[in-house]
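What follows is one chain in structure tokens, specifically the form predicted on its own.
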Amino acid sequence: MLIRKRLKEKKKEEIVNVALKLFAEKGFYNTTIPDIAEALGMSVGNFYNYFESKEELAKYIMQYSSNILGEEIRKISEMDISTREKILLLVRRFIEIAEEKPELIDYFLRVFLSNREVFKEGCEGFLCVSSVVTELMLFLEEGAKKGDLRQQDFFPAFVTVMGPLGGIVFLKGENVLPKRPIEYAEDIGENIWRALKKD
């Protein structure tokens, strides 16, 4: 039973990776379930054993992406290094993930943020990105508790961290950066640290 569950999860991960590539190439609305099934070499009927609809797949991908990033934030939070070093590392790791898996970030920017009608039910607000939001909240709380970061409402701090990260990968996607995004990591991290640190 456990082996079967693992095999199903592995197949779902394959579906996610293929769907992400197709969404990036053809756009979300122009990609059909038969397209995804064909790219995977599986029947359309078999696809429905894993996801009931393209909308369900879309929400699952968002949760899957959020879990990956949330796990990275958690690992950095648990490190025995200063809050400043954690912020610099967080920025570097986010950009590395964006370079390793550009489809994930492209999906967030071009599908999740641009097609909110797809994510209406079961994915409202932060529901599909709760892993990232929760881990970032804990990260910021810990920094404030240690006296390194200013006490402030979560949302301004959240935007201060995520805004520059989304911005740099967006600029990369638009091919307007003269250098690789990773080469801006230290400056971005330093800017975030200075904006959040306690005076």
Contents of the next structure:
Amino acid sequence: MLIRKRLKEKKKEEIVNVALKLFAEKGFYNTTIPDIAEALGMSVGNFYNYFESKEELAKYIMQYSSNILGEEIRKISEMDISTREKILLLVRRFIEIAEEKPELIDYFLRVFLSNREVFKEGCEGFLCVSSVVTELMLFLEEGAKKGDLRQQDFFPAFVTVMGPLGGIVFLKGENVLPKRPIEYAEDIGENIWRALKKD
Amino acid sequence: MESIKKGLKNLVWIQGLTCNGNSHSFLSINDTLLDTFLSNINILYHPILTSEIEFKDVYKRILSGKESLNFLVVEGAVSNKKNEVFFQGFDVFEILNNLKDKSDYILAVGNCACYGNFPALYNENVNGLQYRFKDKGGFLGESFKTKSGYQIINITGCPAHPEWIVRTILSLDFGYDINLDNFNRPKDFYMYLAHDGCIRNEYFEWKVEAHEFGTKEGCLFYELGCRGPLTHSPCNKILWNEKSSKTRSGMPCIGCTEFDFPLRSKYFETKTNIGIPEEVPLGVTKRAYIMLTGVAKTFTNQRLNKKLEDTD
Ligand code: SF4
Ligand code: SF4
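Alt. form predicted together with the partner chain, vs. the form predicted on its own above:
Entire complex below, previous chain first.
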């Protein structure tokens, strides 16, 4: 039973990766389930064993990527380094992931944020991205508890971190950056740190 | 009060540094329990009950072995130094040293006797009977046991609820073994949290907060500092005056049964860092708590967003 479940999860991951590529190439609406199935060499019928619909797949991808990112944040949170270093590392890791898996970020910016109707049910609020939000909450809470970060409400702090990150990969997507995004990591990290630190 | 009733177990109640709060609480026990108590326990001496014998005579008779002592109840903090705290003209330091091996059971009643509480903040010699805040030791030392084999039984609270006091004594009197928690408090009472049985639990689950004191609606945790989910006490199970509790009437629990009660400074505030509570309910990790509350906040329970009077 357990092995079956694990195999199923593996297959789902495979579907996610292929679907992400197709969404990035052809756009979310232009990609059909038969397209995805074909790219995977599986029958459409079999695809439905994994996801009931394209909407279900879309939500799953969001949770899946949120878990990957959440896990990265968690690892950084647990490191024995200063809050400033953690913020710099967080920025670096985010940009690295965006470079390794551009389709993931692309999906977030071009599918998740632009097609809210797809995610209306089952992805309300932070439901599908709760790992990222939770890990960021713990990340920031820890920094403030140590006295490194200025006390404030969560959301202003949240957008101070996420805004620049979203911004830089967006600019990359638009092909307007003269340098590779990773070369800006240090400055962006420093900006976020200065914006959030105490005093 | 009759001085001595044969066949009943004897109880003596003494006081150290105290506001009398636990005595008053004790005296507000309900009639049924009072009857049971008085038919089973002989109160040899209590400082605010009229009595035919004075403390000095009771004390003398116990010391000379003429009278047995079964329950010694101590209210108020005590000092590890001589000549600092007095009761009825006697040094509490001496009374305790003289009676500690004579009594079957010793009960510390109220946070001052248990942990030192507020008085201990101002004088380093001041202690609880077997604890000083969270550290074991106190006046009698870590390993002290009474004749019965029990350590000091702590009935914490500021004040302790009369039923916790009376039922603990009666249980022992009836020969039951009682289980104690890590702070030597009877589990029967302190295995519950003030949160258990609070009528605002549903608001807590759905994260609907009260914004002011005394309202019927809303949970008092996030904005008003309620310690219910972190405080061991059956306040919402065994009600006060058989009727109500702080949280039922719209006042946050301020954690009065815990050792850190006087150590916290802001009683009506839940400490947050960047909006996230620093402490979360007992038994869950912060990660789990944040995830769950995030989900809960995403949805609305329509009923909980209305005034109770306006619900169907
Ligand atoms: S008011 Fe306090 S005890 Fe009641 S549900 Fe809220 S947190 Fe729990
Ligand atoms: S509700 Fe909290 S503060 Fe009030 S009596 Fe109970 S434990 Fe103490």
